[in-house]
Structure formats: C-alpha cells, structure tokens
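Given next, in structure tokens, is a single chain: the form predicted on its own.
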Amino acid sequence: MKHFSIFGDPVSHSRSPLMHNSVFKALGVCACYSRTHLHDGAQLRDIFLSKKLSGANVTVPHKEAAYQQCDEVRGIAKEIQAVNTIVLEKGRLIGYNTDADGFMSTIQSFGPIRNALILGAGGTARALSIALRQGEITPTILNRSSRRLGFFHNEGIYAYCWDDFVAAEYDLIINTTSAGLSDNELPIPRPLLLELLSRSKGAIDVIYGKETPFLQEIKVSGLPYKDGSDMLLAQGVLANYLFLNGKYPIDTIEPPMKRSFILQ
C-alpha cells in the first residue's frame, strides 16, 4: 500500500484526506491518505521520508519551505519558489505547485478580470501572483508588514504593507492569510477592508469550509465571492493527477473527487 499525507499547521481542518481516499477506493488504488500536523518547516524532508510516504500535499505555512527541502522542483513551482505538491521518484523528492493552475479555473465565473489585489504575501500568494501575471491579469501584494516582499519586488510585481499602502479599484480581492482560519480575525484593518470592497467587483477567500469574517463582510457588501473549495477540488485533483504518475486521466479523478464534498 502507498502512503499519502498533508503537512499543515493547522491541518486537523483539512479535507484532503477525503478527498484523495474517495479517489483510491473509487479506483481501486492501494494507497491511503493521512494528515501530518507539521510545527517545524525545515523537519519536513526527515518526515516524510520516516514515514515512507510516496507523496504528500503541504499547506500554509510549510509551502516556501517544502521548495527548499525538495531535490527537484518542476513547473511553475520553480517560478513560485512554493511548493505544495510532492512525488517521491527514484527515492528523491519532486516539488510541484498545482495552486496556480487550480485557482485560474476557479476564477472564470467572474468573467473579465483586469487586476487583483492578494491579501498576504506566503506560498500560496506566490503562486496567484504569478498565475494571474501568466494570465495578463495584474497582480498587487498588500501583507501586513514588509518581511516577506522582496520575492513580489524581484519579481516586478506591486507589493505593499499595510502603512505604505493607498486603497484602489480591483476587479478582485483574494484573501490568501490564515486570518478566520482558527480565529475571528480579519485579513486587515477593518475600515481599510470596507474601502476596498466598496471600490471593488468580487472576492474569494481560499479558506474553505467556514465562513470566515472576511467572508461575512463580502456577504454584507453584496459582491459575488468564492471560498476556497472550488480551488481546493481543481488542485487536488491535479496532485493526485501527479501522485498516480498519470496512470489516471484528469476526468477520472475528478468525479469521485467532487463527490467526497458532499460528506462530512
């Protein structure tokens, strides 16, 4: 039997699990899929390999850490400097990033899209930024402090903190932090929050699975949103895509995949 796990810090919320085991059982693979709740970034390579594991998903905030611990990084990852898919090929470790790929199918129902303004600035804001970029859609970084820009200013990319930045139109606004995750937080500053979607078209929150502040107030706000659950379906079926080495094709994996949504 292979071995599959996430590593995330939270992770007890993640439906991974599920959605890769309802993938296994519907086509007979003799593999299972576990959560790893991982504090400690850099002990991810030593973990997984303990484990014996064949691959492995990583969530916030192990992304940009997982990239570093990988002996080969393929795809877009390589761009993103994140990673949150892994393969295990030969005995080395394979980084891929299915982020990118799963949030611009995601995205389409809000038809037009000139620029979007991404709360937070961690692996998966890496890789929204980028796609949207590959998508002629201009991206700009708002995160609370100045720590973590320099990757976006490398990368020519707009990237603000919250004290040198001046509210504007975006067609969309993505919340990518872990803001209501396991706290009523919001991403930002309220009042600036409440600016910015009276100026704006639409809103997604990748977190899937509660209603979070950020949430509420798009609610209130009348804007058409997503959460992160048709991002978390496109992308996960990606890495399972990758995890059964292709041996499946992509609208095989995803009906039993979509199903497992509807359990608990």
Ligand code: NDP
Given for the second form:
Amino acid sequence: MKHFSIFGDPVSHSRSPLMHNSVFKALGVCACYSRTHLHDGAQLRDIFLSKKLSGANVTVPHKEAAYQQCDEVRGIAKEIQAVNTIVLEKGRLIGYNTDADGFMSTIQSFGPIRNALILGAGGTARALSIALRQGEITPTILNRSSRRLGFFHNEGIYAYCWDDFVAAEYDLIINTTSAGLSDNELPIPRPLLLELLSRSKGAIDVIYGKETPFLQEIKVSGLPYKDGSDMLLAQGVLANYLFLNGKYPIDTIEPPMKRSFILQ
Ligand code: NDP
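The structure above corresponds to the form predicted on its own; please provide the structure of the form predicted together with this ligand.
First the chain shown before, then all remaining chains and molecules of the complex.
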C-alpha cells in the first residue's frame, strides 16, 4: 500500500486526507493519506523518508522549507520557490506547486481583472503573484512585516509592508495570510481593509472551512467573494494526478474529490 501525508502546523483543520482518500477509494487505488503535524520545517525530508511516503502535500508554514529540501523542483514551483506537492520518484523527492494553477482556475467567475492586492507574503502569496502575473493581472503584495518582501522585489513585483503602503484601487483583494485560521484576527487593520473593499470588485479568502473575520467583512461589504474551497479542490485534483503518476485523467479524479466536500 502507498502512503501519502500532509505536513503542516497547524494541520488538524486540513481536508486533504478526506479528499485524497475519497479518490483512492473511488478509483480502487491501494493507498492511504494521513496528517503529519510538523513543527520544525527543517525535518520535513527526514520524516518523509522515515515514514516511507510515496508523496506529500505541504501547507502553512513549510512550503519554502519543502522547496529547499527537494532533490528536484519542476514547473512553476521553480519560479515561486515554494513547494506544496512532493512525489517520490526513483528515491528522489520531486517538488511541484499546484496552488498556482489551482487558484487561476477559480478566479474566472469574477470577470475581467486588471490588478489584485495580495495580503500576505508567504508561500501562497508567492504562488498567486507569479500565477497572476503570468495571467497578465498585475499583483501587489501587502504584508505586516518586511522580512519576506525580498522575493517579490527581486521578481519586480510591487511589495509593501503596512508602514509604507498607500491604499489604491484594486479589482481583487486576496487574503493569503493565516490570520483567522486559528485566531480571530483580520489580516490588515480594519480601517484600511474597509477602504480597500470600498474600491474593489471582489475578494477571496484562501482559508476554507471557516468564516474568518476577513470573510465576515467581505459579506457585509456586499462584494462578490469566494472562500478557499474552490482553490482547495483545484490544487488537490492536480496533486492527486501527480501522486498517481498521471495514470488517471483529471476528470476521473475530480468527481470523487468534489463529493468528499459534502462529507465534511
Ligand atoms: P505562510 O506561513 O507561508 O505565510 C503566512 C503569511 O501570513 C505571512 O506573510 C505572515 O506574515 C502572514 N500572517 C500570519 N499571521 C498573520 C496575522 N495574524 N496578521 C497578518 N498577517 C499574518 O503560509 P502559506 O502561504 O503557506 O498559507 C497561508 C494560508 O493560506 C493558510 O491559512 C493556508 O491554510 C491557506 N491556503 C489555502 C489553500 C487552499 O487551497 N484553499 C492553498 C494554500 C494555502 P509575516 O511574514 O509577517 O509572518
């Protein structure tokens, strides 16, 4: 039997085990998928190998650590420098990033978008900013601190911390911080958020399965919005396709994974 797992801190909220196990069951694949609570990201590779995993997903806050520890990184993950999916191939850890493509497939419903403000500067913000730029949507980063902004400056992406940011008009406001995940915080100060929402066309919180304070403010604003469920499904389908080495087409993976959402 093949064994897969998701690494994160926190990780108890993750729907990934249910999503992937539902696909394995529906397709008759002899595999199981578990959670691994990982505090120290530097141990990811050793634990992956000691658990004899065939593949893994990586979530907050270890995507950059996963990028560092893979033997080879493929596709858009190279540019993003963050890995959310690892597949064992001939004893080597191969890293991918399925967040970027997963996210782009979910924003079509907002109509034409020229620019987007991304709150946060972690692995997800990297993925989304590179993907948006490839899709000819101008990304801007806004983070509470400046320590992670170097990546974006090197990429030529506008990036600010709270202290040096001046509010402007953005078509889409996207929360990629973990504010609201296991606390009740907003990702940016409320007056600034309300000003940004009043000038935007829509908003997305990539957190799923919880009505965060950010999502509550969007609902009050009356703007079109999404939580992270669509992105979760899209990135999960792509990851499962990689776990099963492309043997099963995407359209056989998606229906059982989607059905698992109603089991929550
Ligand atoms: P990282 O740990 O890499 O980055 C987190 C970011 O959030 C950092 O920029 C950090 O700022 C900021 N942050 C954390 N807490 C606060 C706070 N209280 N107020 C303001 N900013 C804060 O996380 P990831 O990018 O890996 O993931 C971020 C979120 O996205 C998670 O909640 C995760 O569950 C979700 N996610 C959802 C997906 C989906 O499919 N729906 C896919 C991927 C991620 P600083 O740099 O100052 O520390």
